[in-house]
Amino acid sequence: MIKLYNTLTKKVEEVERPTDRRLNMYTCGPTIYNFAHIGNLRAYIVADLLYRTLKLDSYNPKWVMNLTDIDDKTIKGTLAEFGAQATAKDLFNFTEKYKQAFLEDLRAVNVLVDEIEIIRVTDKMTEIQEFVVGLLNKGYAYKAEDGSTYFNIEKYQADFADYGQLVGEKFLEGKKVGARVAVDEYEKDNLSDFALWKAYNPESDGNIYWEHELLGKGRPGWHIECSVINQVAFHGQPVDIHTGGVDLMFPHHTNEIAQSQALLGKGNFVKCWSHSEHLMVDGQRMGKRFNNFYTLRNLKEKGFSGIDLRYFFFSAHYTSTQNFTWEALEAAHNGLKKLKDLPLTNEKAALDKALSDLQMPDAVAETFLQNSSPASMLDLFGIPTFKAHILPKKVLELVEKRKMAKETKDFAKSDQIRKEIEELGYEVKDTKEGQVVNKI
């Protein structure tokens, strides 16, 4: 049974698993207008291990993922590619090469892409309208008199009296709900009505605009489209996992739940919130609003690979905010040719370590305690290379005796032991980290 930590409940939880489907689970993808830094990569790869942790626990999970490809920032940067008169074609045109470029760095980290059930915004625009609609009718939405249709936070607290509580029990002390916000990210401060259907403004918009009878001329706010690829995607079922960074608690993860509580009621949206914590660089947290942030073509650029990333991540617990350095992705290189030296076994040990709640420093420290890597960690650590390093029963047996040989100072086993290991092809060598073994 997988232990998860729940940003909800505030708490590390056994994840509940279905018995009547598959286990639903759902990562925020990225806004595709620019390349991701390797900030944003931390919480995909993190995703990823969950789902790879789920697999091998036999959750039989479904794995969603939203791209964001209409907002604020991607009608601004079609714009400034194809002009002021610029079509939702262009935007497409815009967003779809960005897209390949994440796709390419998620299979550089060696996320598993493939078992994705990737789904463009632009795809479900007819779903998102009647998602609004819906919300209009019962009355936690209302059109406003610059034409945009507005959540109502007032009419939502005093039916459901929880609006943020993914952020904490006192997140709405001492603050107002003020008039109306139409720009999709905004800071916590700013309890604002938030828009979920923004009219088209020909100044800012181009030609970049969808119509509805009754929403008008217009496109999407970024907070509905979770709500609606949620319930598309699962067939208006629960989502027992929802993952994402923390920079999104507030407010796309918190105007997600009041979204789909409003329109499915209470308790029927997601069942546990994880949260991978900041990245920082050189002390400071890495952004692109800050100007500070690494992609992966800069770490290629210094000869570093997706997969030296992947295990520098492993150093610190995904529920911590992790400080990137290039000393610390050095040290993660060399740590991770180490690791690729060491026999594979049966241990079970570190497997034990990711079950709670992805526990990934303890189960890499437990590898070299162990001197050798469990054959059931190659999926999940997500490593392709350790497969090279599979050795036969025959020999992990004998490298075992040859070790309690040592143990007992039967140095002339031990070196008997070495022979029956070199005439199947293998030789081992003794090291400060104890016995490594390749093939000859």
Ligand code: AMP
Given for the second form:
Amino acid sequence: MIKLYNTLTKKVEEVERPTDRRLNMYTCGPTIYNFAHIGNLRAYIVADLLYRTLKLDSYNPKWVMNLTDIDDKTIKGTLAEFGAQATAKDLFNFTEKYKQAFLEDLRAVNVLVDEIEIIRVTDKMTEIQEFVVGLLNKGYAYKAEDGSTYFNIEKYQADFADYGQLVGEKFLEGKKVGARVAVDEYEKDNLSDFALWKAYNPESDGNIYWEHELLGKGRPGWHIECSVINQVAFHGQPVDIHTGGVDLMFPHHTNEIAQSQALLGKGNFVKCWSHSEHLMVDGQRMGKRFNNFYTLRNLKEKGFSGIDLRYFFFSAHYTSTQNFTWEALEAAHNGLKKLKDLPLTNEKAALDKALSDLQMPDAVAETFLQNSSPASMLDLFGIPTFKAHILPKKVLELVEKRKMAKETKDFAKSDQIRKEIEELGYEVKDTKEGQVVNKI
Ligand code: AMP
Ligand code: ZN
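The structure above corresponds to the form predicted on its own; please give the structure of the form predicted in complex with the ligand next.
The complete assembly is shown below, putting the previous chain first.
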């Protein structure tokens, strides 16, 4: 049984095991207008860790991720590259290279890319339009004078009374609802009706638009895509776990809940919201707009691998911010070497730490304490094993006995056990980190 912190209830809870279907896990993917930085990768490595833990504990998860390929930023980038008359096809070509770069980065940090169902937003345009029309028909959306279609928060709140519950029950207190925003990203103070379908603007959109008889020429707002994609990909089943970075709680996930409940009914939409904290640099969130970011390429130039980065993230809990320094990355690199030198076993030691809200610092400490690295743990960590063999149980028992003999300073016995181990075809070396066992 896995325990996970749920942002909705603000508690660590047991993740229910679906009995008649797979466990549905959804992750908000990136906007593919630029290369990912290592802060972004933290969010996906944490999601991958969760996915691997679910697999190891036989939850049979199905993992779905969207790619935001249509928004203000991807349009801007497309026009800059293909000119003011750029089309939807140009937008596809512009975003495709960042999609491929993103997948390459995920592979480099050993995220199980091939097991994720990855969905581009522009591939679900019809379904998005239908969803928005559904909201119009139910009275939760309206078309404004500017031609765009907006979500009506006041109407939603009157019926559901839970808008903003993800960020806190008192969220709406003292706030005026009703103003409108067309931009995708906005702050909490500017609580407003948000665009579900944005009217085409020839000045800023080139020739990039989709047409719909009721909604008109335009494109989706940012939040609607996730409501639609998880409904389509999970065939209307609930989302068991929805992951994303903490910055997505508002407005993105808050609005996603409102849209989905408005159309599908209250409750049971997402059971557990799981948010990962930010990677920081000198006390500030790593981000494109702060110009304080590193990419995997920057790390490789200094001799670090994607796996070093992955292991670095395990030195902090995902619900805490983590500070990036080159020294800390170096320490992770060295720790990883030691971990790989531990004898490989078939045990499942340390698994309970991972199952308990992904307590990776504890899980790592436990493997060192046990002085062996269980193969299943390395798989969970996403660390490739280079060892060609797993130690036989008999050898492991002898290694354990020898450890005790050494602790009680019974050196005659420890030498005797060393011989027994050698007779089984293995040699033991004593190192600062303990015994290292290799096949002769
Ligand atoms: P974006 O492409 O900006 O939508 O970001 C993609 C993902 O990266 C989201 O889940 C963000 O929450 C996450 N993210 C962005 N910056 C950081 C950071 N500094 N540390 C960890 N995650 C981040
Ligand atoms: Zn999303």
